[in-house]
Every structure is written in C-alpha cells, then in structure tokens.
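As a starting point, one isolated chain is supplied in structure tokens, in the form predicted alone.
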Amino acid sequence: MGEENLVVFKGTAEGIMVLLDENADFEEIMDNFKQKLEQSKAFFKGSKVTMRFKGRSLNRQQQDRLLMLLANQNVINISFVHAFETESSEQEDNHLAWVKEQLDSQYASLSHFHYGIVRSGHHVDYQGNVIVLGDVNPGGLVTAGGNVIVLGALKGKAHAGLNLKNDKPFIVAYTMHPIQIGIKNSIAQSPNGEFICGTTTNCPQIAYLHDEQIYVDQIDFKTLNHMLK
C-alpha cells in the first residue's frame, strides 16, 4: 500500500470504516490519518457519523492517541467510535503491569488531583480518575482512563473511560459548559456550548453513558445510585 493510503476512508450503512495499513509504522499512520481528515473536510462538512478502524490491532497506547486526535480534530463530527481490533494479550498486559505499579508504590492511588485551572493547551491526563480542584477553559483538555471530576466550570473538553473496562465512566462537573465531552467511544459536541441545567447552567452535573449515547442530567441521588450500581 502506497504511502499515501496508509489510511483508507470508506462510507458504510453504519458510518466511516477507516482501514489502516498493517505494516506500516504507527507514526506514519498517525500522519497519514490527520492528512486524511484535512482533506475530507469539505466532504464532511456538517454531518455526524461513527467510525470503525479496521485492517489492523492495535494497542492501548495506540487506541487512546487515535481517540485523542478525533478528540481535538474539527473536520467530522463523531457521534461514536466502535470498538478497536485490539492486542488483548499486551493489552491486559500492560493494564494489569500498571495496577500492579500503584498498588506497590508508597503513594499508591487510582486517583490524579489537578490543583489549580487547566488553562488553554495544558492537557491533564492519567490512566485511573482525573479530579480538577479549579476550571477548566475553553483549549483546556482533561482524559482519564476512568472518571472525570471538575470541582469548578468544565468550558474545555474532557473525555473519560479512555479504560474501556471501566462499567460506568461519567464527568461530573459543578457547572458543565464544555465544547466537548467524551466517553468511552462516543463524543457529543455541546449545543451552544453548553448543557443547560434547569433554569440555570450553574449547578452540578453528570455526564454518563447509557445504550452508547451521552446524556448529561442534573446531579442527584437516585442518579448517584445508578453509577454506583
């Protein structure tokens, strides 16, 4: 395969099959696959489809960056990436390595506290729970291989469950303003920037997964009890 169809895009009923080189380097698929999405962008102009990736495993490394960059990209709008061919033997691997990590370290914790705003730029990321004591604005990224909390406005983008073996991943924010939100494989872009909440956009909110769609609802228990479960 040419160097220039590292990455193939192809319409199907369900969406995008993006199919990837299987021999070429990762590095160059990365590459090929952002030129790709360039050049798509006035065909993709205003629609909202999934995406499958086909034609080759991959690793967690490799799942979470390709994740990151349809994250941050704004050519399509994705409403759900299906789930990756993977190397589940490395993989796991490398999961249970890192829990193993934690659980001997003095300072073992699933959690990261962020003190202080995740300002436009800074990229906050950790393979457990992310929990941001501050804001984060508009250009800010927060990822977390399980859950997100903001104790402050989420007015950038957050995306939580990259850990696929998380149940019930949510984003829990004191006042929910984000240009987007994702969890697991599925990405909702925000109306009008943000999540109206009753009367008032400032107050507590949970954004979770139910049936592979976001939705995002006012905190409260019977909500709790239903992510705790």
Contents of the next structure:
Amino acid sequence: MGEENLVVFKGTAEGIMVLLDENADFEEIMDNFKQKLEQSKAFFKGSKVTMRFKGRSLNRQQQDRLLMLLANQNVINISFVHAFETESSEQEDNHLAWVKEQLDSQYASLSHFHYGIVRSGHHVDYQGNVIVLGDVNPGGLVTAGGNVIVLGALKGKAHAGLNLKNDKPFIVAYTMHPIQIGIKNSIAQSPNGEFICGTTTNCPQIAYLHDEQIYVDQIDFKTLNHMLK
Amino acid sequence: MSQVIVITSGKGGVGKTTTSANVGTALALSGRQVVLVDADIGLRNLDVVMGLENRIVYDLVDVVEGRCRLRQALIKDKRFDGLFLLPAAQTRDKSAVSPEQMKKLTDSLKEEFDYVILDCPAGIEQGFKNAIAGADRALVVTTPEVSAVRDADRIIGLLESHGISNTQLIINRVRMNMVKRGDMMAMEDVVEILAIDLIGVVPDDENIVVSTNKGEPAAAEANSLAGKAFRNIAERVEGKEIPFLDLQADSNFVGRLKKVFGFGH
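Could the form predicted in complex with its partner chain be given as well, to go with the form predicted alone?
Full assembly next; the chain just shown is listed first.
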C-alpha cells in the first residue's frame, strides 16, 4: 500500500514541514502520522521545532484532530504550529502578486476612476469607491463597495455600499435621473420612470440611506445632517 | 487613402441597409471607387435594395472559401460608375466566416477601392464581430426612439472596446413635425446621450420606401430630401464641411412666406 509515503517529514529552514498525501483516506493519514512520530522519536529528541502542514486542504474537524494528536504526543516538543493552508501555495503567490500589482497601480487608493461614458451594457464594478468622469447612460451599471460619484448625468443604474460594512454609503451625480439606484440592501426606482430631484437641476444631487429608506436631495447642510444622523 | 467603413446600429430595422446603399451610391456619384459588402450572411438585403439580386452568381462565402476569385463575385452596378457590390450568401449563416477571414477580405478590397462599405447585421453576435473586424471607422445609425438609441449606445461601447474610436452618428427617420410637438426625441437629446459626432440627419421620407422597393437608391434622385441628406453624409464622410439640412423648411407657401418675413422660428 505504500503507507510510508502518506506522511512525509521535511526539514526546512523554519522548522518541520509535514507533507500529507492528497488523496489518501484521512484516517490512514492519522495512523501513518502517529507511526511516523513514534519512529522518529530518537531523531526529534529534545529539540524544539515549529511545524507546518502542507499537501492537502483540511476541514476544521480534521485540523482539530491533527492538533489534538500533536498535543497528546510526547515525541516532539512543538513550539509553534503554522496556520493551516486552505489554498495551495501557488494561489497564495498569485494573491500576493495581485495585491502588489494593485498597490503599484493607479488604483492604489480605494477608488476606481472610470474615464468617459459608461454606456449601455457596460458594468463598472469596484470594491472601493467608483468615480465616473462622464455620464452613466441608460443600460449602464455602476456598482461599488463604497460610494459612487458621477461627474455627469446618472441615467442608468448605480448601486453603492455593496460592502455592507461601509458606513453611510452614498451616490452623488450632477444630474440624477437613474433608472434604479441601490444603497446597501435597499433599492429604489422612481414611480414615473425618472427621479424628480427638487426644482434646480444644475446642482449635484445626493442619494443616501436613512432608516432603510433611500433619500435623494440636493447637497446642502440640512441634507448632510439628515444623512449622518 | 482608402477606408473600410462599417454601418451598424445594434437594433434591426433602423435603416442600416438603406444607409449603406445610399451613402455608397452617393460616394460613387462623386467619382469614388466604392464597394458595398453585405455582411448579413443568411439574411441578405443589400442586393435587393440595390436592385442587383438577379445578377448574383458568387457571393462572399464563395470568396472566403476559395470557390471563386474576388473579382468574380463583385457585381458592377451599371448605373453608377465605380460602384460594386459583394453580396452575402443566402443559404449559409454567420458562422460561415470568421473575423480573421473578413479582415483579410476587406484588406484585399481596400487595395482596389477608395471606400469599402460594410452593411452590418443587427445584433452584437458573430455577424457583428465579423463586420467590424476589418473596419477603420464606423457609422452608427439610429432612429430617434429610446430603444434604438439604447442599442446604439451599446454598439458604440462595443466598437470602442474593439478599438474603433472613429465613430459617427446618423439619425434616421426624423419626423420634424413630431419633434416640434414634443412626441419624438430631438436630435440634441440623442446626441447628448450618445456623445459622439453627428454626421447626418435623414428625414423620414415615404419616397425611400418606394425607391427601396424598386431597387433604386434615393441618393441618385435629385429632388428627394432623404436622398439629399444621404449625399450630404457622403460628402462629410470625405471630410468636407457641409451644413446640416434645414428639415424644418415648411413646404407650403404660407410657411415659406412666414419665414421670409421672419415669423418663422
């Protein structure tokens, strides 16, 4: 059965790496691990090591059982067990590369700038804030974890605050004629197809959430007070 | 410097084929070498509108698949010097050609003609992708209707994402009396939404239906208002600055009198 290879110990610069077989039954791995520990009693004697598990993804229960096994043995003096990996290291590297790339790019802040018109069928999405330097046309969609600011006319759809942890998300547009707007879990549409926003149309409007209700108003002291209340 | 111009709209029935036929004819009338390419494989119309249906022997798919030489498939319009048609196949569908093949085809047509005008099918699928593959610029046709404008907006976005930024707008079937009553979108509203340059406004003209059915492009008729609009578009395609037609011109005598005396708008 080649049971010997289900668990492999590897010495690395930072301690012991334990490679677990990816396909074998977990019970067999546990047995094999116990055996391997007994066998290497002499080798580990008296040393203090850190341990990292690799090679297969483990669910919560399996992780607990491994830790229990380590706690109840008297072979190795383990000073530290590295966090279990849920992703393969390749993915981790990719992730790190992505983070680096993001930090180097122009979107290093939590804002994404869209230059030009968001046309029908176009979806601009970002986890942070989205600033559109142009119109959002009917059929266009802007979604943001944070706020949406349209330096033009909002005639399509916009949804702000998709990251629910975001406090007081808002949508600002120079002309507010959206087909639909959403903030957090609330969605609003105008009864007659267009929002009628006050008497002046040349000043920017803000849409915000208050008591689960979406309000659209021009930006002034009163509105901001109401929004932040 | 020859150009490949795709005439597209997204929505069907707004007048892509009519525009292709008329702009092509008008360019030929002003002495250019023009080829009209019907990219609407399986639903070809351009040959009918041009009245050349009975002369088709080979088509675009035959050329692409190597069953004939390009020259053999080109139909010369005997009425207009320098005007040719490359018809689409009727028995096949859009998957019969690939964007790469279309690009190759338009590139070889470019060597012989001043203008290659592609009549794009409706939609944004394979047929659209084929038609825009080799295009240098695009004329987007729309009518002053919300649905047509919405589709035009989508098309402009797609053209941009395919690297075609030289895009101009034709507003077709404008009915000035309806615009005046506020029952139809005004040209300004359409241009404001689409935010691209306007290259022509074509009035709604019953004569277009007649000339289309007869297979005679309206651009060749001297006293057709729509024909005049298409001739103007052709001149603007060539880079000339031509003032827009005064579509508000009242055709009755009183209206003209009012205008003369400054009572018009």
